[in-house]
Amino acid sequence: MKIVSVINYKGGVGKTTVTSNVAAQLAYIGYRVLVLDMDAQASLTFSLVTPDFWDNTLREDKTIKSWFDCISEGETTLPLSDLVYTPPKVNSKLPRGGNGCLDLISSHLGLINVDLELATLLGGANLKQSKVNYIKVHGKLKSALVELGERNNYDIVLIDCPPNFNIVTKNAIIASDQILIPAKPDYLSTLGIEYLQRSMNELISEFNEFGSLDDNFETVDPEVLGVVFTMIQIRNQEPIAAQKQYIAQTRRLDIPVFENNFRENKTIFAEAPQDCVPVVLNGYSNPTYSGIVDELEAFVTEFISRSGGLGE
């Protein structure tokens, strides 16, 4: 099983669009997929279930906040399997008799406060105890996801991270085998990519250093799969000149960049969450729209190739 975090410091770059469509296409072609929404805005959650359903059925005790609350309150954590929900509408779009599925662990607005609560657990009577607590707080999600993956036989977990570097995000990165960075090709969206990579490297180095205090500790080393550019404006079958400039600039950072990208189309990408079905699973008669679906499928093919195979 692969665990992949989808992250960018900058919000509004199509992070949730990437996560939902990659997950849906992987499920369509036969993979068992779990999406974990760690962003307090809950955009991914509300792309797969309605706000009313979430409020009535999931909000109280079936979100990732419930799991983090156990940690901050010093209680035994819930099994993540208790939080898994299988959204019926998106799964009804998958081939009948196939092996694929798309499951969800939803988010909660209260995740905004969880970071403050977890921070109180990072202290200790001495430096060694502080380091032990650091490993406990930041490394908890990894073991829980591995256990869940084995239980439910998932091929991949996709984590939609918040646009910041708080303790919740750090848990996701530490848990990950790979990192996917969506970015809009403009000044602000690409500005933080290098800083994000540097922050991740510092986190991983610190976590592994502190973990060396434990003889049973396994080092972590998530790989950056690459940057996928979103909201691409096409002219003459290629990105407009202003966007090509930022794509080329990012390639010079020595960070992998996906060849395939997400074209801008406010109509279908804005409407899809209301229907709780990602764009890639919709059949469109409009050739422009169907062409976008073809591009999404091509990206997922490249994603599988770069990931080194799923379910391993």
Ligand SMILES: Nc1ncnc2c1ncn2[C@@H]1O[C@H](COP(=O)(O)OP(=O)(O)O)[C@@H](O)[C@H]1O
Second form
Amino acid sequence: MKIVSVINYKGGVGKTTVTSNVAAQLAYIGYRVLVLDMDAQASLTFSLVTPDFWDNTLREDKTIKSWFDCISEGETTLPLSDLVYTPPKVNSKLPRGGNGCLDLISSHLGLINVDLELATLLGGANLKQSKVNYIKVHGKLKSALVELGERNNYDIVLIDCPPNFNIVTKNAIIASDQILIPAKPDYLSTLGIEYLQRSMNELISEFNEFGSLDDNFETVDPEVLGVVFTMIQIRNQEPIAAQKQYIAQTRRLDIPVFENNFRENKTIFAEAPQDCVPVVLNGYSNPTYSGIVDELEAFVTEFISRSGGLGE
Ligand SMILES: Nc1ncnc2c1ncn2[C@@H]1O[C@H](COP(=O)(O)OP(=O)(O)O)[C@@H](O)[C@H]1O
Ligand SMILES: [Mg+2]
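I've shown you the form predicted alone. Could you give me the structure of the form predicted in complex with the named molecule?
Below is the whole assembly, all chains and molecules, this chain first.
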């Protein structure tokens, strides 16, 4: 089971759109996929289930917040598999009799407070105790996903992260085999990519250094799969000049960049969440739509190949 976090400090860069479409396409071609929504804005959750349904059925005890609450209250955590829900609408679009599935662990608007509560568990009577607590708090999701992997046979878990670098995001990074970075090709986003990479490297070395105090500790080493550019404006079959410049600039950084990207189309991408089915699985009715679906499929093919294959 491969664990991939979808991360960017910035909000509104397409993280959730990338996550939902990659997950849906992977499920369509036969992979067993779990998406974990860790963003308090719960956009991924509400792209797969309606707010009413979430409110009536999931909110109380079937969100990732219930799991984090166990930690902050000092209780044993629930198994993550208790929190899984299979959204029927998107799953009804998958080929009948195939192996693929798309499951969800939903988010909760109250997740915004979880970070503060977790932060109170850090620190300790002495430096050694602080380091032990640091590993405990930041390594929780990793342990829980290892346990989930033993119970459920998912090929991949995709984690949609919040637009910050709090303890929740750090848990996702530590738990990950690979990191996918959606970004818009503009000035601030390009700056943000280098900063994100630096922060991730610092986190990983600190975690491994503190962890080395424990003989049973396993080093973590998440790999950056690459940057995927989103909201690309196409003129004459290529990105507009301003965007091309930032794409080229990112390619010169020491970070992989995907060949395929997500084109901008406000109508098509903005309407899909309301329907609870990602763009890539919707029946297309015109050439613009089918062109976008072809591009999403091409991106997912590249994603599988860069990730070194799934489900092995
Ligand atoms: N390729 C795209 N073209 C046009 N609009 C997009 C595209 N991708 C995302 N959007 C829109 O931009 C907004 C932010 O996207 P979202 O995926 O939620 O970003 P994030 O998760 O990074 O905050 C949403 O309203 C979404 O519908
Ligand atoms: Mg989002």
